[in-house]
Amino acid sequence: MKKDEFYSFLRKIPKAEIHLHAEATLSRKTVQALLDRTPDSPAKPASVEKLFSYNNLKDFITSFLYVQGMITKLSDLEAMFDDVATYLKANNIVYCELFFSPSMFMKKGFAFPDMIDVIQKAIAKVEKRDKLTIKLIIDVSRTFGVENAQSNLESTLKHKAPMVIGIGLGGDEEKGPAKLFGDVYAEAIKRGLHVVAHAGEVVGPESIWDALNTLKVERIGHGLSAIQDPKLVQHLVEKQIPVEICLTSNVITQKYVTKAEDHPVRAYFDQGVLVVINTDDPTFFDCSIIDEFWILHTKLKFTMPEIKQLIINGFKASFLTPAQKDAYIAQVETAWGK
């Protein structure tokens, strides 16, 4: 299938994306506007292109935090969801589980309930206008330590809104090993929140084991290093623990793979791992979820039936109810048949 035909076809298929960071869906136009109003400083990048230029996870996180730092008003958060909606609509993503990272904003003096209130209203507006569903996963963050993560959890529980369904652990995986956050996750589970974690993105399979055994996570974000441990891959298959694959992100940060053809997603899929395709940070990596499927199709030889299965996996791995999953999957089958 030619590229234009592929993109035209995939745009007609409803999709889920469950590993997506809200701040990373800001359009480059919006980021440029934020940059233009930011006071000059030695840390200020010369251009948007410079801001989005990196080849490792550490430098990417630095840029991510810089973008967060340019968000200085609650109205910026509201505007951010216009860009979220634009991205979702362009890719026919009808259901999304979106990460939001409050740590930097709270350190700047933003009140957690104020942020949640603004975000709740922004999401409600988008859902009504665009006929899609957005749920929020609060990234308690490993970058700033256990005490900060516990504080984020307490704020989440105290000011829990209907769209908040769980917590995640993003940030610097080397600086904040998953095993340190066991008590935070135990409390989250006790209080009825879903739990996920980035693991195996830049650290070996032991990080994934810790996320599974200590944090008791329901999904693994990235999971690149699982391929190094056949017993771990077998465990993921047997338990059908979803792995949120972010192909372009992994290639750009260049820890375990430097080109798409070397990504373990093909091996995972062939062995029966429940893999789900996501973009992670579409603006930062200049990709869309349809771009990711095109790369899988052309460079990793995923057939069209396999692409359909990956799309279905997005709903299967979500935190929707079984009935909701079935309804969305039926929509995929109908659209694919047409």
Ligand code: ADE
Given for the second form:
Amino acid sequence: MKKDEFYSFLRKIPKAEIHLHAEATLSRKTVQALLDRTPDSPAKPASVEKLFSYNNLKDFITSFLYVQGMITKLSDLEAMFDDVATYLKANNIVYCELFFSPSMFMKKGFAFPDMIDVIQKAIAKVEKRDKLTIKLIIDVSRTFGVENAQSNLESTLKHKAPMVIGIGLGGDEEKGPAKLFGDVYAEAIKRGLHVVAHAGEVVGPESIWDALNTLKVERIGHGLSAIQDPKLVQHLVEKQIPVEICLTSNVITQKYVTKAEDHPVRAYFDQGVLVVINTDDPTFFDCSIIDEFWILHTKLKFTMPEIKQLIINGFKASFLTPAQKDAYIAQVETAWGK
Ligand code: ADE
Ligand code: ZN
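Rather than the form predicted alone that you just supplied, could I have the structure of the form predicted together with the ligand?
Every component of the complex follows; first up is the chain already shown.
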């Protein structure tokens, strides 16, 4: 299929994206505007291009935190959801589980309840206007230590909003091993939250085992290093633990793969892992979910029926109820069949 045909066909298919960071879905235009109004300092990048140039996770995270740091008003947070909605609509993503990482904002003086209040209203507005559904996963973060993660969880529980469905663990995997966060995760599970974690993005399979065994996560974010441990792949298959693949993100951060063709997603899929396709940080990695499917189709030889299965997996691996999943999957089938 030609590229333009592929893109226009995929735009007609409703999709889910379940590993997407809100702050990384700000448009380039918005980031440029934030940069323009940010006072000069030695840390200030000379341009948006400079801000978005990195080739490892550590430098990417520095840029991510810098962008968060430029968000200084509650109205910026509110406006961020218009950019999120623009991205979702452009890709016909009708259901999204979106990470929001409060740590940096709280360090800058935002109060958690104020942020949740603004976000809740912003989400309600875009859901109504754009006929899509956004659920939030609070990234308690491994970057700022266990106490900070515990405090994020406490705030999440204290100011529980209906669209908040779980917690995640982003940030620098090398600096914050999953096993340190066992108590935080145990408490989250006890209080009825869903739990996911980035694992195996830049650390070996032991990090994925820790996320599964110590944190008891329901899904693995990235899971790139699982390929090094056949027993782990077998475990993921047997338990049907979803792996949130972020291919372009992994290629750009260059830890285990430097080109799409080398990504293990093909091997995972062929062995029966429940893989789901995501962008992670679309503006930072200059990609969209449709771009990701195009790469899978052209560079990793995913056939159109396989692409359809991957799209269905997005809903299957979500935290929707079985009835909701069935309803969305029926919409995919109908749209695909046309
Ligand atoms: N925060 C946003 N994107 C991330 C990633 N890919 N890994 C860790 N933390 C992140
Ligand atoms: Zn991520």
